[in-house]
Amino acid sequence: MNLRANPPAVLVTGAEGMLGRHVCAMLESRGIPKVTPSHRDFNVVVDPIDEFLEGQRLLAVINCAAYTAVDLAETHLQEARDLNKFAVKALGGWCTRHKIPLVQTSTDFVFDGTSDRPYVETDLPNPLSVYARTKLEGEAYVAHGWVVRTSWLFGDQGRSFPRTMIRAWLLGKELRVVGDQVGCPTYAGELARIIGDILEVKPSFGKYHATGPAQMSWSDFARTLLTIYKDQHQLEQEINVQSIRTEDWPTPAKRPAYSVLSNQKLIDAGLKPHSSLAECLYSFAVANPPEKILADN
């Protein structure tokens, strides 16, 4: 793992996850210089950011890390709120001083979805769980940089709704998926795009909204990826997804029933918005056949 990089470089905290992963394949690409030490290595809450950077020039942090677990975070307050809020602070406060760009990762889930169109930046958010709130909480301690909100992440490794619902469909299994919760699927690789191409942009500081451009359901972006799936794989099985209420499927954590954001201001900015869902699904299913799927635990 590289702790250290010689050349001025960019931070990456949790890039072992599913975002940090396709974020460190994105710099990559680019000849981007990149540190990135694990949660052992380095723990932001605790740890001086002074002392470990020692020596070392960063042209960016990309803050990837998140307690993102929406419903343990019901009864873990604690843990959420060292990574979705104190972690920020410390390093949206080291950043500031230092004059060095950071990049937030932030979510649909802080608004309350009782709009009747697409939330943008300035909307005002109402945080319906834990997990939202420590969120919004934490894009309060961003000042000289981006806060990135996006929604229904999906990457090609760990653990996601398409990993998941694909796994359960080969296994044969019933699937009951929700169909009154409207969002916009989002995949890892094209949002670490979009967070590189901040970088090399530079918009003014501040909020922007980075997704998908498909409204859906979750039981019809199950119906879609699992019909680009099948079709990658040349699969014979049928498709049957049955669509359920919210109410049939209680959650200890409360999911905003629309939570649909613009990417207008993004647009405006300059930068090249998301690819095609379609486009991306394909992508993701070349990176998991079957037999990958199969195997996770």
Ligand SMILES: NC(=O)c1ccc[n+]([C@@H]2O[C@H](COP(=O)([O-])OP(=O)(O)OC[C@H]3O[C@@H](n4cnc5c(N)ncnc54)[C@H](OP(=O)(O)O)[C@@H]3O)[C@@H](O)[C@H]2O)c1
The other form holds:
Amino acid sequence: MNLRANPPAVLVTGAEGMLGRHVCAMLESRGIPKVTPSHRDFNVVVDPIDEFLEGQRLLAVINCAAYTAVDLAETHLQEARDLNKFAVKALGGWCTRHKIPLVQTSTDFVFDGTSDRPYVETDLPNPLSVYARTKLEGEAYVAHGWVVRTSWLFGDQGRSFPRTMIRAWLLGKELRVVGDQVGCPTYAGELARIIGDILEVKPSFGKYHATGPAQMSWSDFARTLLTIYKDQHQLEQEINVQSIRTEDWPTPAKRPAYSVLSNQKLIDAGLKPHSSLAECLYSFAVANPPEKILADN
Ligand SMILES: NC(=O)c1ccc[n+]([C@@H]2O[C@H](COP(=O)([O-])OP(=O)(O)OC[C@H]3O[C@@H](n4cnc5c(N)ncnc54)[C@H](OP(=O)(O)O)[C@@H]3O)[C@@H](O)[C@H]2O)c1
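Please show me the structure of the same protein in the form predicted together with the ligand, now that we have looked at it in the form predicted on its own.
In what comes next, the whole complex appears, and the chain from above leads the way.
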């Protein structure tokens, strides 16, 4: 493991997760030294951060480690809280004591979805699920750094809505997708780029919303991504996505019906927002040819 980088480095926790992999690639492409422990190398819940980082000079910490199993969290409150709250408390405390900026990733789910306009950073959160509540609790420990809230994340690797949809479509399954929840799909490669830009531009510390530019329902997202995928790989198969209601697809965790986040604060701080969703879906399609999607379990 590259734990004793001599030049100051950026620590990425959750480096092997969906966002973590894109963050590592972003740092690599910018020539920024990085320390990228896996879950096994550095368990942010149990391993003392002081011991882990002894002798290491850091430029920043980007925390991509999280308990992200939204439905499972409903019955695993302690595990979710250990990771989404207490680990952030430890990382946030360490960063504040050492004056090292922390980028903490968080979620649109901190809101209850009753707004009739995109949520801004000063809007009052009201989480509907255990996952969302523990993520909000974690946000409170970021004093020296930035909380970056995102939504509907998909990356080139790891489990995600696009991969699940494309696989089901390729296998000829019936596609019934929720049509009454609206949000903004966000490409993890673009979010990683925005996080890199935040570290460079250093806007004032606080909360920032960073999501994809297009708002849509899950069923419209499925149609959009399948149309682009079909075009990219020149497939013949028909696309037939049936919109269903949330109540027709019951899940243990409640989700907000509307979780569009305004990115205006980010733009006002001089940062370039997420680029076109279509462009990102074409990148995703190139990185995920049918044979790769079908080989996944
Ligand atoms: N996915 C979304 O749609 C979405 C939406 C909004 C916000 N977010 C936020 O975006 C961030 C990244 O999410 P993601 O989807 O990339 O998550 P992810 O793919 O589930 O990755 C989470 C990472 O955390 C690691 N991890 C778990 N427990 C750990 C521990 N005790 N110590 C160290 N590492 C541990 C995991 O390692 P193992 O796999 O080895 O356990 C994994 O690499 C999170 O803050 C999440 O809340 C995600």
